[in-house]
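One chain follows as structure tokens, the form predicted alone.
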Amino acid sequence: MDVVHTIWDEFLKIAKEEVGIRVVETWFKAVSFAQWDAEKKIIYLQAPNQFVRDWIQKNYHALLSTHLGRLLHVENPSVSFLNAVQERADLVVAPTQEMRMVPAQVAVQKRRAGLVRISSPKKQSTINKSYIFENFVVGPSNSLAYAAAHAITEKPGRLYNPLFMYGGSGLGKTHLLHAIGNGIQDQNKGATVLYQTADRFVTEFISSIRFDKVERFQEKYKNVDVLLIDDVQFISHKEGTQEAFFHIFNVLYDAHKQIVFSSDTVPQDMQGIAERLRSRLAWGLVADIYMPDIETKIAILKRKAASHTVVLADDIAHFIASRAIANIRELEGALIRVMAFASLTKQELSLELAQRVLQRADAPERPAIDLERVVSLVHKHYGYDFKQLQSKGRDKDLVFVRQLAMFLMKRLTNKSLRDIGVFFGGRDHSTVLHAIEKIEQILKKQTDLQVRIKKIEDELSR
């Protein structure tokens, strides 16, 4: 392995430490050490794409210039990209210190080549079919949201642009999105609409650069018609991703195409988004949609059951209606239980049978979790394993996962804060107990990280 070679994988190690895995993973190993020019104290780096050399430059200038001038043994190097133009013969190069090509040079050298094609994105619908307005079941609750994603699709882009609809999960705003998307689509076949959730989202704009597709995953966004984002708050601390999603929002929004929001918090509640992406998010109607009163509960459970070619009796619907269930998608998953069991053991649907059906299941036998369940669960969500975890890295990532796991343990299991300190190489309880403090100061600030670790102690408890 060359030298430069060598210099630029310390400093991998390096940025890893200083501003976490996240970033090196998306950002600098997307970027390739070209060229070091001894006599001039110039570090010249490659960059896949403008984006994301523009990007590096405005974030990480200083961070470059730093260790690699101390890997490089001088102090105060320039730092500058290659331009795609730009001959690699043109530069003065300290001898035996030339890079050889890595995949994201390859890349460049085909562009120039036209060898890379961009093509129009494909117009295939990413709407669930089944989710329209007339199976919507309107109530107080959601009847400004109902309203303002039904008139939309008669002015797509000029009314209501962009829609933000917030509330908890479960309460129907991914079936609006649906909606909306089902709705538009039937008044204008040729329109593109493009339903994305935002975590999906980011994981392709991280692809994209990993892979030298900036441009396309652009063109994808920006030549939609209706852009349809659910769960928004995931962008959120990822300052990147919101750069490339603020440019595919202006476009959209200066072409008067429709832009439409879900999220479990309003825009301004938002944590970890940047102040002019925010203010976007709610430059047109923000709607809110809260748990619905006992008569709409009731009539989604006609509907629902409708759906089934069930009748359900009034004191049926009461009952289950009137039970504390945190959302609708509980609502209906208790209904489906009760028909469910009426029917697989051939008894008539009644009051006293729903009763037993649900007050069982109130009181479930839950599982016995232990810590390895923990770590486990853990690891499929983050991707850390249990020797890494018990490690001494100091990496950030994973100390956050570590504190992370350790919070879970004390919370889901009977566990002492000194058997969780053992558990994890013989740490002591104040370790522990730092940690758990750590991850309670995120949640009051992180939604999305409530969201993870309610789906975390979900699937443990099941």
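What we label the rigid core is the largest C-alpha set whose atoms superpose within 1.5 Å from one form to the other. Here the structure is a predicted model, which means the values were calculated and not measured. Numbering follows the first chain given and starts at 1. First, how it differs from the form predicted in complex with adenosine-5'-diphosphate (ADP).
K387: CA moves 2 Å or more between these two forms after rigid-core fitting. Remark: with the core as the superposition reference, the CA shift of A191 between these two forms stays below 2 Å. Taking the rigid core as fixed, one finds a CA shift for V137 smaller than 2 Å between these two forms.
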Contents of the next structure:
Amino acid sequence: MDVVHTIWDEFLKIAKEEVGIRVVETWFKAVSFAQWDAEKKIIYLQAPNQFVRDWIQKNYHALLSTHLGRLLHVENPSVSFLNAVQERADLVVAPTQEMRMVPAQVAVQKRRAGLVRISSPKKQSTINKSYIFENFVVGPSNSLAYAAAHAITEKPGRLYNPLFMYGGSGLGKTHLLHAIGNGIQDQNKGATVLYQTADRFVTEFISSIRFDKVERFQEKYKNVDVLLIDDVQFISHKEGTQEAFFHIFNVLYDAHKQIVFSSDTVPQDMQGIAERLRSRLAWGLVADIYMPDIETKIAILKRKAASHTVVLADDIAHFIASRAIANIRELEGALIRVMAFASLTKQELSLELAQRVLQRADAPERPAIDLERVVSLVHKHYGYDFKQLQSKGRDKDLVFVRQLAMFLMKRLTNKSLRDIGVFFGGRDHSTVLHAIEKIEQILKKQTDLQVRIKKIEDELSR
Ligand code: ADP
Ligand code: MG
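Now show me the form predicted in complex with adenosine-5'-diphosphate (ADP); what you just gave was the form predicted alone.
First the chain shown before, then all remaining chains and molecules of the complex.
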């Protein structure tokens, strides 16, 4: 398997959670993980140009070092960029001229050489080809959603319309939506299938208003055979968008076009949704997906490993599946860390190795703790209230307590760096990361702080 790619993909997922999809799309998607020098602990990335490189170094170096470090199982590796033209010869195996160039350069060169004709841009499908029914593992937790999804590919628009699938994050909703799209396109090459996330839908709608292109926007959606809307809960509290969507829904529904939604809750529990739209969301079949049982988790792990041509032994699969894990995305993440570590360090995949790799991530299961509770305990222990913590005050003690609060939040809640930054009055994710690193440094030296933190943690989990 291509380890660096897998690690990079894993990093992108984490970055998405930590700093948001926009940052990932804008900056990290343009970058690739070129080499890992395990001896010198240097990660080599490749960026398309100087601008991207500088921006990433300036704003995201810490994020890269922390998370790639965790994935590679080393502490604070340094991150460096390969120069697009002068790569380190010893790191690149027989680079051809073409390999050294970024894609745009290659295209230009080929065009100059008359090798490629410039064709009109083909419309790109919105369907992800790798999410198909064949690689979706079915168990009691998802069998209803799977069966319904599969059935509608046979008779789009005729069986369950709309199909509404709901469940927690990372349980396979997006996978099933794309599988439906792929399934329908397999049966009918000419079918127009459109996949869109609700938040993109909202953005697109708003910009269509700004640029006076509402009609074109409406046309795009009304002219499809199958509409797949992911995470429809993001349409909450957006009255204008709901209005527009309501009309699109009616047109498609009346024409027997298939509509499929995914959401994190049932329609009844969605907040800020106009009644008439809510009732339509539940018109067809509402199918839930929940956390799989251990057998299904094991099957998913084995399937996933097999797709990397790795045969996963029972004891390892069982060990990974029985850890306290929130969803299938995390399950996959754990497997990838283990496989990547084995491959990078050229060791056999064994139970002992899996335990070693995952041990660190294996914090004991905790009840959900919210940010406010951390604030109130920090107040109790250190006397600063939330107003002070949120303020711009730079008093030394205050700064320390603020950093400590951020550290505790990241460690004890499931909030992202970005969430925590926002909570502290709109601070940047890098401020939060910096705070965490500061406290980690202090913790290495000060045992009394370790004791104090342990005490706060105990109080929190009570
Ligand atoms: P959601 O949209 O519900 O948050 P995703 O569809 O993105 O979740 O799934 C997260 C990851 O888990 C994806 O990589 C997906 O392929 C994988 N996954 C989820 N459910 C299954 C399953 N039943 N079988 C195989 N892979 C799965
Ligand atoms: Mg999803």
